[in-house]
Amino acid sequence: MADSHTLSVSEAAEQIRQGQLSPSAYAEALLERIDTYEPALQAWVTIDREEVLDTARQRELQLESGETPGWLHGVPVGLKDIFYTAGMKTTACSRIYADFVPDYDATCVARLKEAGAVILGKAVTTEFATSDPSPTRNPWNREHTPGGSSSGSSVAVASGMCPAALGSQTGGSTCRPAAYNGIVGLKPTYGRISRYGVIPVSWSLDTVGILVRRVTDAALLLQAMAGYDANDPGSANRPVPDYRREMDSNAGPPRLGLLNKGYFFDRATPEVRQHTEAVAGQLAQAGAVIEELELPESFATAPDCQRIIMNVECAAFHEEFFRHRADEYGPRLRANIEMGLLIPSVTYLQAQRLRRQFRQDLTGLAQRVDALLTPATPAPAPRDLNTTGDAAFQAPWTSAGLPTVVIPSGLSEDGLPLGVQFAAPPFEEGKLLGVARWCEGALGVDLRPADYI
């Protein structure tokens, strides 16, 4: 069980089902990866082991007598803890839920479970998965953040921790620390997994992220979680397609809109930027089609949008808590708590307005192509532990609520990880995969930081 750390999901799927690897002895391999690696890079709160080792034998069991396996039967998978898991702890890593214990599963995690994953454990956040920095530290250098606020998950998937993690995105949260670490990282569309039983940021914006190593272990993950559920008012009452095959469906060479000039490449380093102009032409030369296309104006609203919205709909939530308990907070949250109570509902309002005028513009925009090309971050990790880097090549998408998914790209002059962001229309992850699994297979990267391999 030497390189277990190294299967993906699928592979370590496929080999379960095959007899060929015990989920027993793939559960405690990882769980002393985690023993080996936890104290420098500091990605998870809480693991049961027992109930880990518990659960894994449970898998065994069911395969024995003969049980037809799940999508991800015996594999584990990480929490980032904001996910309710029944009677284990979930902290959101904040003095105000820190005894919280859930007395049942958040949605998407019961239906991991039905599709056979083992619970790994709960992977540190950002306090409330917002803006204030978390312990944990960067697989590729530890002076670098690994980004937020799904530090914990990415991290713990960048250094073969975890085959695969859940995380959140309200901004970047993502696919920014998936960029950072060197991971894929998808944000499907708003609704399209279930967010009850997650402690919320922002209602209207708030996506279930998911992070692995390889597009097609993000297919997996997806069609285990994905689907309506009336417990969450914001669920998408929508018919889930076999990702796979959809995949399968958009295996050659796609169509891709390159958003080069303004928003994306006037904020991006002239590091990034080449980079990126090169990852398009080593696209180009695989065979797919680029063609250069301009964001449409409602973009220059969006930023400060996405950020009145969410800041109002955070304080709607802590208000009670943040009367009684403000000096409980960390001092970037409480700022954003501070200012959501101040904004007037008006400005609220057309916050919103200018929002569904923007998803309109955004979702024509990437139905003219098979998806839309960006870099993922502006600039690599950077090396200040006091902050979780730029979300603002995420922010967009995620107010939008059209899907997004971050592959990487190649390593920077420093030796840090870039990455490339696609997006697509609403619900048309099966086409967004198979686009992306093709440009990964076209690109040849797989990042592995030289400390983890």
Contents of the next structure:
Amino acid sequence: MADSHTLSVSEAAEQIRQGQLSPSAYAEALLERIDTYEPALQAWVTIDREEVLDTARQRELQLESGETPGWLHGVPVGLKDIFYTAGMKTTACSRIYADFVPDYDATCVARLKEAGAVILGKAVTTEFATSDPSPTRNPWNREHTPGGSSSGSSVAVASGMCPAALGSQTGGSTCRPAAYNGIVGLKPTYGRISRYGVIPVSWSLDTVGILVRRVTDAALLLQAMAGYDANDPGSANRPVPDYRREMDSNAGPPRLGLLNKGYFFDRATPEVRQHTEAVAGQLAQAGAVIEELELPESFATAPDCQRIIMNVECAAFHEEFFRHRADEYGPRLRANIEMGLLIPSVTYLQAQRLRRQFRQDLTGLAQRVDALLTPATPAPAPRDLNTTGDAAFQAPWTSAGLPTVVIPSGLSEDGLPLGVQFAAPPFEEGKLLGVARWCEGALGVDLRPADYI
Amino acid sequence: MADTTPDISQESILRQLTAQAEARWGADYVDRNRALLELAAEYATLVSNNLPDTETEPGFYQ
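Please supply the corresponding structure for the form predicted in complex with its partner chain (the preceding block corresponds to the form predicted alone).
The complete assembly is shown below, putting the previous chain first.
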């Protein structure tokens, strides 16, 4: 099992189904890898080794008894430490939830288990999935932030500790760390995956995110988790398509809307701008049609609306704890809560109204092409461990609820990962992933940090 | 959350937020968190000066 850590989810699942890879040996290999690299990277909060190996053995027995394997049978998956896990601590890396042990699994965790996944452990998050940095280090360069808030999940996947992990995104917490660590991140449409049993930041923004190394793997995890859940008021009651079939029906060269005027390119460094133009050129050479599009006027207020909504809803969730235990919060989260407590109620509602208009405008823009194309981040991961980086290129899509996927697209002059981001209309994940998979193939970029190959 | 007034200049919003913050957490807090209050006032002012079409409902979710 020397190289099992390099397997993608789909490769591992296939080898397990064919009897070529033992779930126990696979889990053991990843646990050994975690033992080796965890001291340097600090990606994990809780790993119950015995539970992992017991579950892996059960998966073996299920296969031996002829049970039909699920999509993810025997595949280890990491969970950001905001997902409820029955009987296992779920701390949100906070002092407030330090001893919290849920008595049920989050719906998405239960669905992963139903699909045969082995829950490998709980990965580090920034405190309550907000912006106070975590101790996790970037495997590409430990002096640079790994991003956040899904820092542990992203680093675990990038360093080969697990083939897949769950994150979440309220601003940019899945796709930004995916880009900083050179992996694939999927933020589905708001409401596509249940948040029942997920510690919230902001109810009307929070989205479960997927972190993997290949685009196809994102489709597998999405297939396992997507679908209505009456326990989540934001859950979308819409049928779940066969995502791999939808990807296959969008397997040809796509029509891409390049957003190279205004917001994204104004904020990007010259290196990122040049890189994104070069990526678009490479995709065009491979057959994609590139159309330059302009952003709607409503984009101007979208980032501020997102911050208002996030801070007010965050303050509402934390208000009771905060009255008595404000000193136990990190400084950035504390400031967010305080701002949320002060924002006038009418301002919050106006922000939600503006957001609806913005969503309609952005959906209309996305419908003009197969997918919109932007840089993934304004710059590669900053050399600063006191920040989680800039979420500016993710927050507008999160606010609009549109699905986005980030794929690695190259390295910066400093040897750090660069990525590009695609967005599609709501509930068009199948097409979006089909486009991203085609671009992944056309670019041929598969990044692995040299010290963790 | 408090109510807004008809006056939507950034200065007036900042005055309201500062008064609320002082009532909640005291004058020391206001002195230490001037930048945060100014940022909140900036967000609120931008929203107040870019109101949506009259018939747009919030549409919290889908």
